[in-house]
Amino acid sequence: MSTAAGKRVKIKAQKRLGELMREHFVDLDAAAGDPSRKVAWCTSVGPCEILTAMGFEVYFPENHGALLGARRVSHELIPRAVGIGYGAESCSYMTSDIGSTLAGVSPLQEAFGIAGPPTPEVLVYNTNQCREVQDWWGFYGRRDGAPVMGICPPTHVGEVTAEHVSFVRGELERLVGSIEERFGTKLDLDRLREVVALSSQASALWRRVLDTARAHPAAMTFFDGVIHMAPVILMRGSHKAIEYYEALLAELNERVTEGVGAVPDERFRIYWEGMPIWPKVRELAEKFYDLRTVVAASTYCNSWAFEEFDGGDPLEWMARTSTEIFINRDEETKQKFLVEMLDGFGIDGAIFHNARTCPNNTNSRFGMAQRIREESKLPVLVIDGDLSDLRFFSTAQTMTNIEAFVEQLAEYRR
């Protein structure tokens, strides 16, 4: 099969993804109503393996924030959070999620026929992404009378040293002790090792899925990635995530073999740095498709592509991976990673998303975009927007800038 005819080929595995998502959320809803089961909330790059190993069903509020953005309702809900004292330019995942709770609405109602997120018995965070998660979880801890616990790894790290890992491992041990004391249970290290191995395997498969975009033409795009990354976040530590990525990888490898591109007649290859613009994912995907330009790689989707577990100390693996993630590193380390990605994926130009309410995952504010332009000798565009809040995004201006940027790529290539 070839893309010469200019026809888009849908990813068949997406049907199974929809089924998995429904099964996941319906089961979470059932767990919340079953006194024999326990529900924990956790950050997306947090210590979810510990919670799974200790018998909790795990819910990830950041996913709910992304769903609110994708359904284009965040801007209606954020004012409710502002009304009780949350800043209008605070994380829009947080403010829209709190706003949805105050309004009593959730995209889970329409999508899966359930009332909304499950009530937590414990809320666990990791500030390796941002400090806002503490304040976000705190709202629900006060509302539900549930304990809020977490770890705070060192931030803006260059080389991750043994001392860093030892410190974070100690934080994880203290977290385990707090959960054990609160719930009268004990962590089985063999069970944790099993969960970490499953988590690592799903993560390794996810990396291989993303790497299919190294092919010319790319087998998938960033916009495919933000959809298909759901299992590696929501179902990490399960066999379901592994089975899904094995099937998806086989399909994408077949595309690579047969020369089937995600964007037919691919002309240019773009790197996306920063958060997705959830309310505009579909429109942006269509724009790049029309321009025969593939967004082949991103920092965001790689956030869950961890190093593989070697079968040793599971707490040490968790400590290292939670410290090594891109968002937690210093400017020099981030720049080195980005240059390697631009080279490895054969990128023609990079787009930096300046997400107004997410400074922690925005890397265009301190000269990084200019330094990348100088080092890589590639065109770079910075666009203004946000992960969820449409107040900060101009569709007309952004689409015009993207069109001009792609024309610049053509001129640059000539």
Given for the second form:
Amino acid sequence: MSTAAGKRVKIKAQKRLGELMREHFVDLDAAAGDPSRKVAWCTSVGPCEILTAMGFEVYFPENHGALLGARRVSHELIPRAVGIGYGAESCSYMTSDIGSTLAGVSPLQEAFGIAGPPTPEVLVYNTNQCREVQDWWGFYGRRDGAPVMGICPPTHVGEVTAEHVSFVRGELERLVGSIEERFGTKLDLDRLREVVALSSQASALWRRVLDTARAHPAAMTFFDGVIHMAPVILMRGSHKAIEYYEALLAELNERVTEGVGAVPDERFRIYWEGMPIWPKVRELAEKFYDLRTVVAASTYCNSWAFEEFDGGDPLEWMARTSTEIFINRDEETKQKFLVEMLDGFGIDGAIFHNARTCPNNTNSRFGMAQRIREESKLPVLVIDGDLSDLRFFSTAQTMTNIEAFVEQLAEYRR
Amino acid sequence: MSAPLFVGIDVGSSATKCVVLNDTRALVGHHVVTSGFDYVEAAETALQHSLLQAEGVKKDVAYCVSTGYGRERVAWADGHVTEITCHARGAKEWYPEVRGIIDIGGQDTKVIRLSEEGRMVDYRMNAKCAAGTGTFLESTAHKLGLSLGELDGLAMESKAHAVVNSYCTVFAGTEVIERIKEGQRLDDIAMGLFRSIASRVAEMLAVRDGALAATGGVAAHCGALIRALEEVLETQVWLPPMPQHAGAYGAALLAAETNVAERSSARHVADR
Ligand code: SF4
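Having looked at the form predicted alone, could you now put up the form predicted together with its partner chain?
Below, the chain from earlier opens the complete complex, with every other chain and molecule after it.
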């Protein structure tokens, strides 16, 4: 065991992350106030590269939803959205975000000293993750008189075929056409190729960052991942994201070489399936530290680890990668992926988070947890909760569930 | 020096239970008190009464494991373990061949499955709400102007049963009123309430093989619950000698099983 084992070490890159986030949001705010610049809103696994290549500054509302959750204000804001007819059990990113707009408050104000989310000139979605985003964007489209555009790829896909890719590519072309028509600009394919190459590079680095948790002890945890994934979502297609992940990867690789674990004296390794519980991320991270258990891998953080771009047709790469993402696949493909992850990361047990307001990112509703238990022969736990809405979460019950799960892992090992 | 004693203390949301074992693991003391608002005091009272019965004093306690909702509040416990593991351990001691344990507590219901070797292979807890818990029964009984004991007595008289579908305590109350309006018998309605809990348990029981036992305060006090479980699950459900103390008993057994070297350091007995 290394001398550093037993001591909790902070990720040094986090300081740079804070600066990057500030620069990003301050610049977005400036763009919103500058008539010569244009702001587009985009879904987190949406066609943002097209928007960047066409000169838009891109804002990702889901990040705002997560921020509202992490700041523990969602439950105060959701009722505002429910009051105007959005379901209390609909996506709590959407309801808390709309609620925050209705209340005129945003954590961006306090965190970065800016006015709040930038006003969109266009809102772009990809329903590869869910249909909710379309209706979420619809609220702002109506409010701001901005066009809402997007693509609807085939969903619950098994094997991604050439037909699927060609169909989605066609959808992307149609989307480009609509943006060109509306804004009187032309998409430069070489510029798109450049942005896609950068995006893919950031994504590949992100995958390597996540892979440092394959080491025993794991160099990072899921709870580190949900913080450090911000650049691969918000800044993909930029050099900044690449530089950031190069530095982070170097730091984590050093941990691997020196045998330093993110969780001191790591005993057990857990897989997290489903969304984070944003208001409880810190508390849960502490709980796992106490239990000397590392949440070494997750589906969620992997959502932005795309296949690498080979320099060919950028639209085809976008069509393929956005259709191939886990959330858009059928049960069989998901199960295969999960079993491979459990194996590859040396996992002792899996926790499925049943996020009550996001059926799309919840995989315990069609018997998957049981099937994974049978196939992997590992203990599997399903916990109830939500990404943002604490009304669906019981701290005492969840903590007992997690502790009991670790007791079960200990029993398995005996 | 007197022989060492091993203590298990289960600080539940409604009741705090204590069990004392001697060095041959014989149960020599036990007590139950209402948890109330002061878990620390409840734990102390339950311990003192149990020690009195065991003819011991606090310094005779070689190791103590706390469990239950308030397990972390017992500062003098040497380690804490979840009630899930403790109920499983307690029930297994009484019934080595048991494969499923149904623990219906004040604020949650748990179903625990053991392997043939007695290893915990799966467990489930009710979702965040009172559905299918002791609180659900108590508050519905209260609406009918009955105590839980009276509700149980009534249900035991039932020849049929009314259907109460709702999972929600509030809606179940409304349904009860509907059944009364329909002219259904009160004893059948009471049984319907116990069956609605049993239906929740049926949902949580992924695999129905092997012997089942019920533990927890509700099982201890309500014969109607056992009847409802047996009817809905279509199998016999064992009721151990001290169902309410199953968690504390399991905790005491885990305390006795913790080896001497670990007794000084472990906070989580499961750290072994
Ligand atoms: S995937 Fe889930 S959390 Fe994300 S926007 Fe859709 S419904 Fe909301």
